[in-house]
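This document starts with one chain, in the form predicted on its own, laid out as structure tokens.
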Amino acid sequence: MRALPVGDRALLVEVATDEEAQALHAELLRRRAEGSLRAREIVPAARTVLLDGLDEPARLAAWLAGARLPPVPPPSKDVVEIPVRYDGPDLADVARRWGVSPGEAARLHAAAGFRVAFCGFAPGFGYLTGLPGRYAVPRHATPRTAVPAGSVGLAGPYTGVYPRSSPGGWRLIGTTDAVLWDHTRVPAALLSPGTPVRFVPVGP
């Protein structure tokens, strides 16, 4: 773990895995509400932890360079449901890759228990953990210049679902109705880090 100076009052910490990141995230987070830290922000990515607004940036690298990670902490909050149909256009071609059908396919990403790692790339979209490693998927070489808004994707070891229509290059296997970002509502993202997420499946 390294943390190197952001500003005057910031850190970028570096890690070795993504789910070393989600452990950090859940540490700072607990630290930051029992008082222990202050931060006005904590940001996790795949493999960094960002935190602004420190007092002492300088004791918090300090501490950071011998600390030991808890494990990632079970949910602290509720399951979010997510419909969707498994009618993507990338749906045969994971399959064939995952070496099973179609519709086994669909079954065993529906069975999967899903956690939103970090957010990023556009407002809503939640870079989701929990399949296993054996069936990460590649990008495609050459994105689609427009994937449909509620299109769900797989790319590398990630899950998402695109909150509105874009440029993309991830593996589409389904479709949902779920409002990701909603600007009037409060908060306007569905998701947000460390959310747990289930896709419940749905006719079409």
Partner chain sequence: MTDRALVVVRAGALTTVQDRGRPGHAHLGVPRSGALDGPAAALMNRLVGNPPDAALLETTLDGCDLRPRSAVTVAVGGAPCPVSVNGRPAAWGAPVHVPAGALLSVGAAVSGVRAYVAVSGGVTVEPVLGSRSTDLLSGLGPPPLAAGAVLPLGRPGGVHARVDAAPQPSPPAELVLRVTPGPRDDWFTATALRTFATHTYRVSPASNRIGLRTEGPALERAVEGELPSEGMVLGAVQVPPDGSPVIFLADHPTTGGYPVIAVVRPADLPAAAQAVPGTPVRFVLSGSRRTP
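Instead of the form predicted on its own shown above, give the structure for the form predicted together with its partner chain, please.
Keep in mind that what follows is only the chain, not its partners or any molecules around it.
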């Protein structure tokens, strides 16, 4: 674990794995909740956690240098179930890459337990981990100009759901009616970092 200064008020803490990033994020949230850490933003990502709006980044960096991370705590939130029709235009392609039938690919995806590793790209867009590493798939070389809202896609080790229509290069395996983002709802985002998620197959 190393902490890189980002300007004068932020730190980028870098770790080796997804799991460590999730453990670090959980620990930093815990410290902020108990009042021992003041940070305006705590932004987890693939191998890092960014802390912004810090009063004394150097002191926090010194503490982090000697810190030992506790393991990822069990999720503190209820599992969010996302109903999915496995009807995406790339389902057959993904199944071929996995060496299984499209039906089996859908079954494998729905059998995995996911967790939101981090959010980004658009409000409410979560990067979900949980598929075994051998099921990672590359993005499309040329992104689609418009991916419909509710599309469930795969890219690298991640599963994601498009909160709204946007360009996108993920391989689309299904569709959901779940509303990922609604700014009139509290909370606005269905998924936030650390949320446990399951995809529940529904009829075609």
